[in-house]
Amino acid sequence: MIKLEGKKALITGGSRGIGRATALLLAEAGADVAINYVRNEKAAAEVKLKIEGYGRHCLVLKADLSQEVEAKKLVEEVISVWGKVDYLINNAGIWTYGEMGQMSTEIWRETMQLNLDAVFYMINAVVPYMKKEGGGVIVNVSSTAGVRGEAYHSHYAASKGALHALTKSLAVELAPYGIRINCVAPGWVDTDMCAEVFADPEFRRSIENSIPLKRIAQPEDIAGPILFLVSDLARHMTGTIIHVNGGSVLCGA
């Protein structure tokens, strides 16, 4: 029911875990898909072969997006060669342990940098050509400690809170201009960035215990509501907080 054949999406940290499966399944769709990575290259061009199986076009970047030289170039490269970017997915992050009173200040700058300045330089970069097709979809992926905080990660927490603000912020602003933004809002899920805690067998059950559905989310069940998001089912949606979590928490923020 959903296609995105013609469209053009951008996706960062699209290498590994979520953003991977949002690639792949936006590809599906029918969308050409551009992703970015800072290291793994391997990871990055197995993506790319998953996505030319689908008969879909693939650009694979180097970009470190906390630097904002990089993300606009990025965005630019991108912009060379297919002249548009209809959806722009903001997924790459950092989760980082860090106790009030003995965190370095080098650590909380680290997550803001990733976290929410990147954000900010790729949606900065991109407007413009979204505003000169008349119109786009922006989706940025947070977190439900952006709305409950978490304990040990009051860094990582601030800047994905930060990023509710400045997604209802901009769906005002952007809104004239036919460009939606929405973000989704995972709890745990099953990725490489939580693979050393669910390494222990004791604390994984607890959080599924924790959960009502009793499951952790695979990066699948975060892509699914981002391919909503930037079809035309949500298009009359904007300055919305998708919270995909089993039910483990309950909030309408």
Ligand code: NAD
Contents of the next structure:
Amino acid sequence: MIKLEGKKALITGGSRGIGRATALLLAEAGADVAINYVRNEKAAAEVKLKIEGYGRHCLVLKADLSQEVEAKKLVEEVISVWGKVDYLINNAGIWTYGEMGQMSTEIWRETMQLNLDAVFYMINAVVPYMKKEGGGVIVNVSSTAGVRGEAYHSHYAASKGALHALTKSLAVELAPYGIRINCVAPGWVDTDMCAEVFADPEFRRSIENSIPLKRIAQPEDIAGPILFLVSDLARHMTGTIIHVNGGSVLCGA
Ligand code: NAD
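Same protein, the form predicted together with ligand NAD this time rather than the form predicted alone?
The next block holds the full complex; its first chain is the one shown before.
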């Protein structure tokens, strides 16, 4: 039912975790997919191989997106090969610990540079091409933390909350150009990002118990809603935040 043949998707942080699952799912649905990696070229090459297994084209490019020049270069490189980007998935992000009163400015800036500034760099670079094409879809991967806050991760929560405001603002600004923009806000997901905290079985169990659906999401659980959002099934949706958290933020939980 969802058919993305002929579509070109650019997925940041597509070499692992949620980005990887999204890259594979969009390719399975028919899209050609470009991903970046920072250090792990081997992981990115493995994703490329899988995508090619679906008969799709995959571009793998090295880019540290916290640097504006590298973000712009990534977009230009994809454009130089494909001439367009139909879907931009801003997925790359970091989650670090920071206790207020002791948090260094470096920790704060590092989070803002990737989780927020890089999203601006990517959207700012892609939008002129989407306008030229007469449309496009952007999905920002935010977080439950951006909705309800997160103690000891206030910098992370602030960066993700800012994505919600950015998304809602641009939804109206870009609608006349046929560009839709939405957020997917995951709760806990079983990826490398949380591997260290989930290594403690007691902590993991306490998290599972706190989630109404009593399970921690797999990366594929987030990729599904992203696929839906880029597809025409979501053609009337823009400026929304899709919460994918097993019911975690409901007041009755
Ligand atoms: P992950 O750590 O497995 O993946 C993060 C990705 O970001 C990696 O592919 C990495 O290469 C990329 N990245 C890191 N620094 C980068 C940089 N400077 N330039 C370019 N790319 C860079 O984690 P994940 O769980 O797959 O996270 C994906 C997104 O989901 C993030 O935005 C994260 O904040 C969000 N999220 C994750 C969870 C969770 O519990 N895992 C919950 C809510 C939201």
